[in-house]
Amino acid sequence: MMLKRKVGALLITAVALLGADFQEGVNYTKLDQPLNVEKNTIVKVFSFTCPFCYKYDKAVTEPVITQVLKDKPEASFEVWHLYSKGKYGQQGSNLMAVARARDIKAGITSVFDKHGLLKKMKFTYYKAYHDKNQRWDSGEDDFYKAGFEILGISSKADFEKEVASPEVQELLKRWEPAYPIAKIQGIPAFVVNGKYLLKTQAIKSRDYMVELVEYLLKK
C-alpha cells in the first residue's frame, strides 16, 4: 500500500513537472490582446504565399491537431487565411472564405475533410505558388481561374456576389485578426484559447506541439 501511494506521488509530480517545462515567453506567449473566440478554441493563421505553413500543412498541422481533438473532443479548429501577405492575398482570403462556407453549409466541420473545398482550395494554391512558382502576373483573373474552377464559378460577378454573403462576411470579418497576430512572430502562427500564441521557432516534435497546445487548452 506504501509503495502505491509512493508511486501515486511520484507520477503526479512528474505530471505537474510535465506542465511546469512550459513557460510563458519560452514555449509560448500571452496575447496583450485576446482574439474574440469560444473557448477551447485553436486558431491557426496561414497564407497560401507561406513557405513554412505548407511545410505545417503537409507534415505537421494535421496529425497534431487530429490527436489534440482525440485527446480533447470538447475543443475546435479554426484557419484563418491572411489577407495582407502576397499580391493576391485579399483575394486568397476571398476564395478561401467562400470554400469554407460552402463546407459548413454542407456540413462539412472540419477543415481536413478530404471532402472540404477549403482543403482542396489551400493545396491547390500552395502548390501553384510553391511547386509550379506560379505568380500569376497576368492579373486578378489568371489568379482567381483554378479557385473559380474549385467553386464551380463561371464568372467574376458570380463570385463578388457570393463573397458579398453574410456567412462569407462574417467568416472574413472573423479573419481579421489574423494580421495582428502574424506581427508577432511571423506564420505560421498557433493561437490557444485566444490568447496563448506558441512560439514555433521553440517546436521540437508533434508529441511536443500536441503537449503544448493541450496544456494551454487547460489554462
Contents of the next structure:
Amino acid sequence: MMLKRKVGALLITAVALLGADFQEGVNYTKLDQPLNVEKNTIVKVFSFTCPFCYKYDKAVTEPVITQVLKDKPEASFEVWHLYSKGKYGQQGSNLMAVARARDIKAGITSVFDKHGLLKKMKFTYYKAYHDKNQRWDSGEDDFYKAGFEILGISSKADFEKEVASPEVQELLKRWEPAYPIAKIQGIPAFVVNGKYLLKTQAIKSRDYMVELVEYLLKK
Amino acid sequence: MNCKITDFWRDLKTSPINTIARWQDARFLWIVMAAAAMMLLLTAHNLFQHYVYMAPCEQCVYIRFAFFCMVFGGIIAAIKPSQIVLKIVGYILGFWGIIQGIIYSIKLNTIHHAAHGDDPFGVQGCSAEPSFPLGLPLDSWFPDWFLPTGACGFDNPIPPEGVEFSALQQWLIDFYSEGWYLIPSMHLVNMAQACLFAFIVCFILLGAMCISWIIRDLFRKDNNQTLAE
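I would like to compare: after the form predicted on its own, may I see the structure of the form predicted in complex with its partner chain?
Now the complete complex, all chains and molecules, led by this one.
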C-alpha cells in the first residue's frame, strides 16, 4: 500500500514537473540575435525540401497554431521559406513570396486559409518533392511550371517583374534571417516573439507545443 | 609454419591475449580494418549513390566520415604497426571513427523512424547545412562524397527522368524503391541499423586488439621489473 502511494506521489510530481515551467536550454533556446519582428509574432522557418517540415505542416502546425491563436487572439503567425536549402531554394522562396504577397493584397491574412495561394504553393511543392520524388533535373523552367500554373503566370519575364515588386522584395528581405535561424538546429524552426526558438527535439505532442508557445508568448 | 590458419587458431586457443597482441603488431589486421571500411564506403558511394541514385542524407555523410577515420587509422598503423606512435594514432582514429559512427547511426535510426512513422516528434529536424567534426568543410571540399543531397531520414532511389537503365540497374532501383533495407519487402534492418551493427563489430574487434596489447605489454613490464629485482 505504501509503495502504491509512493509511486502515485512520484507520478504526480513527475506530471507537475512536466507541466511546470519550461526551461531555457531544455525546451527552448534564447536567440543571441533576436529577429526584428513585432511582439506576439510566431515565425516558422521551413523548406519544401525538408521532410519534417512537410510532416509538421500535414499534421501539427495548423492545429497547434490555430489553438494558440484562439487562446491568444493578439498573436500572429508567419511562415518564412528558407532560400538556401536545395537546388531550387531561391526559386522556391520567390514563388512562395509572390504567393504570399498576393494573399496579403487579397486580404487573406491567415496562412491556413484554404483559398490562400501560399498554402497551395507550399503543398504543391511538398507533394512534388516528397510524394512524387520530382527533382526537376532539366532545369529552372521545369521547376517553375507548377508554381506559374498556381499563380496564373505565363512567362518568366512576368514572374521576374512581380518578384522585383516592392511588396515581394519586402517579404524576401523579411525572410532572410531564416538562414541563421535554420543553422542553429535545423528546420522546421519555430521562433516566438523573435527571441525564443523552440527545441524541436523536445516537442513530444501537439498539446505540449501549444503550451510551450503560449508560455513563451507570455514571457 | 605460423602462416597456416590452423596454427593461428591453435595459438588463439592456447594463449588468446598474446596471440591477438602479436597480430596487432603485424600489418594484417590493420589492413583488414582499412579495407573493410573502404569497401563499405565504395559500396555506398559507387553502387548506391551513383548506380542506384540513392542520394546520401545528412547523417549518412557523417557516417561516411566515421568510416574514413577508420580507413586512415588502419593505413597509418599499417605503415609500421610495431612503431608505437603510429599504432596509437591508428587506435585513436579507429576508436574515434567507431564511436562517432555509433552515435550517428543511432541518430539516423531515430530520424528514420520519425520520418517514416506517423509521429514526427522527438527529432531535431533537418539541418540547414552539414557540420562535420573539427569544423572540417568536407561538403565543399568533396561534395560528391560529403554533400548531403538526400532528404533527411530518406534513402530511396530518385532516378533522373527520361534515362534508360540497364536491366540490373532498373532491378536495383525497384528493389530499393522504398529505401535501403537488408530485406526490403519486410522493411527489415534499415541502413542505420546495418551501420550500427558494422560499427559494433568493429568496436569489439578493435577493442580486443587494444586490450590484448595493453595487457601483454603491462605484463611484460611487470616481468622485466621482477627480473630486475
